[in-house]
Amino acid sequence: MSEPVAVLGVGQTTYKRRHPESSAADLIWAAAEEALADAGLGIDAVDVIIAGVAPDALAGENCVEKTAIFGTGKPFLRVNTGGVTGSSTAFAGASYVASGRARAALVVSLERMGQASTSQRVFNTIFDPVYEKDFPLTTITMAALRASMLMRVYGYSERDWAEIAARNYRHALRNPLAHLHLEVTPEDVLDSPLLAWPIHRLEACPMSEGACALVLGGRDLAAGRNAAWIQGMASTSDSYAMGDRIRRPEGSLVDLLSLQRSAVRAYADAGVSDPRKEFGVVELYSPFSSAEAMTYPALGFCAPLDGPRFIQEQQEDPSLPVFNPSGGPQAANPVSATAMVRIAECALQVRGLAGDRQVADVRRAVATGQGGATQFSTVCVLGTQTP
């Protein structure tokens, strides 16, 4: 990037199953106005507005952003890349600032799936329609397939998934914006009903609504402000057919090759050599606790065979990063916005503004995004220093 880019402002609504009291415009501007106020800027300072909204069918409304952005007089575009819509939107805004086309960009992501009656049917159309339709795969059975592969290939257990889930719920208790606030132990997770073996209900994310917004700016606007600098960002795509990724030598279905490649590129831009030591916080787009375990080796925190041991290390080694201090997607998963929420939470941590969920002395944080059948992967490194 020719011009360094910083997150100057963050805004979020609460996340819950439905927001029947609010229109799409209400949610978008609640988050946007909070982000602008945090940045100390008015809408007149914004040169471009970018909205991230996943398929209209999820929201039960055609072009949910049209009433919200109408009348601003600003250049506008919409981004839709499935589960990574939020991070793709942030990356698009960062590109405007980095290229010099905008001094400030307002990026916002919205999820309205609570208004639709067919959201799960929409999710279940992301798989190959010819070769994989007869399984039949759903988002839940896809997660179960991968979790069982992780157990067979790398030695994870159901208890490992329960430990991750319980930790995420524990963190969410300190996040007033989270959809779920539950006192959950690993035993509670294992006692919850099975959705598809080995996935228990309390290992899975909720269906959430809400909006998230960021104000992005360059060096001149960041001067004198408490900013979180984007030190590295990368996005990688892969085959969406699950069968194509099961046995390939460069990375199987559970090795998250696209996330690994994004991490390598983003770390190189940011100058990260040891993620275990250099990150204070890690915010992961992992809608199932088993999906979180897949990210550990892809992001360089451990070798694939050491994944089960790394789960225990997180509980015993205070020098390791804190994973999902917000509670992560298991506590709130507004799909179109979730990947932006990860960036927003990292920006708040770097700026020391995360409230009760603040981790001490965070100098660097990393946020991930996963979309589709995890064929889209993003990594964003944020820090206190200008890249």
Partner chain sequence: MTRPAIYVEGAALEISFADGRRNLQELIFDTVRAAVDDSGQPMHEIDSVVLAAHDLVDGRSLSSMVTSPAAGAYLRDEIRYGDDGAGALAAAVTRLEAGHARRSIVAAWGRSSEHSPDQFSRSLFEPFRSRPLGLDEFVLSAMRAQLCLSAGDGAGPARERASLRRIDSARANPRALRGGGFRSAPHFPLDDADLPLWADVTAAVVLSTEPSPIRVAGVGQSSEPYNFGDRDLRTITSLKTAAGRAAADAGFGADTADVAEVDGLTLIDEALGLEAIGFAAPGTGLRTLAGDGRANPSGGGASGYSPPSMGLVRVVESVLQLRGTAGSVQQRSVRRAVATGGSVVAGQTQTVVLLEAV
Contents of the next structure:
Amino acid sequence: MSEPVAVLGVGQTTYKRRHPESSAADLIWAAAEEALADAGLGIDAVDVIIAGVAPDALAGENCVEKTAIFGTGKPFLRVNTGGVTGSSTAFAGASYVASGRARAALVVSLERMGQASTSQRVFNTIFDPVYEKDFPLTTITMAALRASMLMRVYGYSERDWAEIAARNYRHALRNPLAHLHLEVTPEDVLDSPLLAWPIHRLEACPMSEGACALVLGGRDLAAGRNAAWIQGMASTSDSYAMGDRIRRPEGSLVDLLSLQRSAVRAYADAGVSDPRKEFGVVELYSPFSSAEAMTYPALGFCAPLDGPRFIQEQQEDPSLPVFNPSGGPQAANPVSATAMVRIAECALQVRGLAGDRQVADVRRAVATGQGGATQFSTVCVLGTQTP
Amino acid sequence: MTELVSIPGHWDFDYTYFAGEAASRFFAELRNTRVMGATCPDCRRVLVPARSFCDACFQRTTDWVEVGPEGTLETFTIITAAFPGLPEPPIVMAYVTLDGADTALVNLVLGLDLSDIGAAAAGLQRQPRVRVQYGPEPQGRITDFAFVLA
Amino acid sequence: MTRPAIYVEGAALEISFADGRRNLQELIFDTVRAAVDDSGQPMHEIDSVVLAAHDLVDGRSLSSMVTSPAAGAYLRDEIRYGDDGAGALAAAVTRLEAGHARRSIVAAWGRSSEHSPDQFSRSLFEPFRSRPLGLDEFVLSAMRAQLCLSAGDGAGPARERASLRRIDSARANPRALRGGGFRSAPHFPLDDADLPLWADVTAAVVLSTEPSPIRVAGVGQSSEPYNFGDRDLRTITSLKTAAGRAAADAGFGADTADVAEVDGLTLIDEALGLEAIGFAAPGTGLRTLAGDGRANPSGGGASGYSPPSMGLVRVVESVLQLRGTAGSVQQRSVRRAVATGGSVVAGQTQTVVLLEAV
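If the structure you just shared is the form predicted on its own, then what does the corresponding form predicted together with the partner chain look like?
Let us now look at the entire complex, which starts with that chain.
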């Protein structure tokens, strides 16, 4: 990286099912204004704006971010990489800053799915129309196909999924921005309706609307500001075909090879060698508990077969990082924005600005993004030290 | 307080998807009750359903081979909740690696006793052998067949 | 801050229509494979993929999920812009300059035979104030054309000659669509010949930090407001700003280019584009298109059109001109070229790329 890049400002709307009081442009503006104010910068200081919006169909508007174009005359691009849209958008902005083409970048991601009457029908249309769309493949059933394989291969139980979900909901109680504020026990999760075996309603993410924005800058702007440095960031794409990965020797469908490869690169840049000890906070883009379990070995927290035990260890070993102090995507999943929310939450933790959900003394945090057909993975390491 | 306006909308776009020669040939073979895979000359995997290139090697595939009709159920889900616009539950959907193939393909599994979802799931977790069963009138679509227990 | 130089190592494009032998992924694979072959690089030397594609054009609600592996994304760093291909190229340049990647595929596509460009165009308008009026991209281009053509000074005859030359260039261009394609219904004052020929378009380049004969000398990007009423319709302000930025970056401007490949939805938009970048003087865009072979030698939108690929198509055509391999539309002694790409709505965001033979 030629010029180090830092998160200088964070802005988020609340996340909820619908924001009928705000237009798409209003939501984008609200998040952007807050991020600029947090950074102590005006829009004039920004040299590029990158917007992230994924499936247009969820908003029922095409290129909805164009209505919010601001700072007329600035380079403006639109990123759409599904679930990783938020982190891809942040990374795109980071490249502009690191290349020296922008002193500051404003990156903003919007989810407007409150305008969709049904999300799973839309999500079926993301699949290949020739060989796969005829089947009831959706984000939920895709997660279920992986979850049952995780249970068979690595010994997870439905109880494990319920434990993860209950912890995420518990954390969300301290996050005023979260969509769901529920007091939920693992038993409640297991008792919630079965959507697609082995996934229960309370293991799935909600449909949330909202926007998230970051202001990114280099060394000169970071001076004198409360900065969270991007110490490492990496993105990896995998094959679309889930069936091609079931028996793949270098990493099966449930090994999350794309996340593993991203982690290796991001950790190398950040100088992270022991993720169990070196992170204070982990913010995961896991819209289902089972998807969260898949990240543990990929991020180097445990061996694949030790995954179920690692769920218990998190509760018993205080030296381990805190997972999803924000509550994670199970408590709020504004799809286009979620991967940026993970980076935003890590930046707030590193900067000591996370309010009631602040974890003590966070020197370093890691945020993930996950999207496509278990296919796109991003890892972003943030810390107090300039890389 | 201003009354908040919302406007009903409908999201409807027309498309014509070209399956292409490789998928068309795959569908034509399905009508002859044959499931075909295509071989990647670099990694030597037999890719099913057949396609014209291997994305891992970024190379065109070459020889076509018949696979199945039996195979191993790899992973599955039992859909138990109804979603607007999607078929009525319960539905069993699975990835199956057919004999002779290196990759799995997705389809429905029919003819299972789903009166007890937990018991059905436990049975499917044992990775049963399945076989391809064709419907009465093949249309040259991926839905021309489903899996049943072998 | 000095930035590393970026080079174009490989380029390919294909314009076809409703070729049922290939599905969308196969069209993409063929062009990207051709660009990689053209670069002479093995796949393991490529560590990045940057794409421009749109879900509603592709009829796949998360296009890159299905299409990115066809563009070489397997276990590589990949990002997709839902934006014009030249914009994606500019973003790819920043990645390489930042050291975030060493060598990148940039690919863009649009398949008009699979979707309805008119439905797409109408859906771009927000549902509260503009969609109920039945606006589409061509309404805006028509309003622009009306202002431009009513300006007098022989715009009418120049338009006819520009139109004829554009058709001649498209006929001569070996990469232009041969048969098939379709046009939308024109709104006054546009006529059939002003409109783009909807086609299936795929374009790809390979960018690298390692020296090779074609250099990306400068890139510039800009944008303008969504509301058409907030814009100056007589010029494309965002394109003008982008051209200025690209010139500052390159140390030379589009006015010194030996070839200009300008993206515009209609003939008149192309003419205004030439003016905005300074290749033609204000008010002379149509005359330049009519009389100067170096302005859109490819035939522009008459050779086949489908967003969001067009900016990258213009880049590939420019690269071929610089290499001297553009075929019967080749211009003489081309050392510098300028390519532009605009995106919805009505060219709201613009990218200018200056290329140089080194």
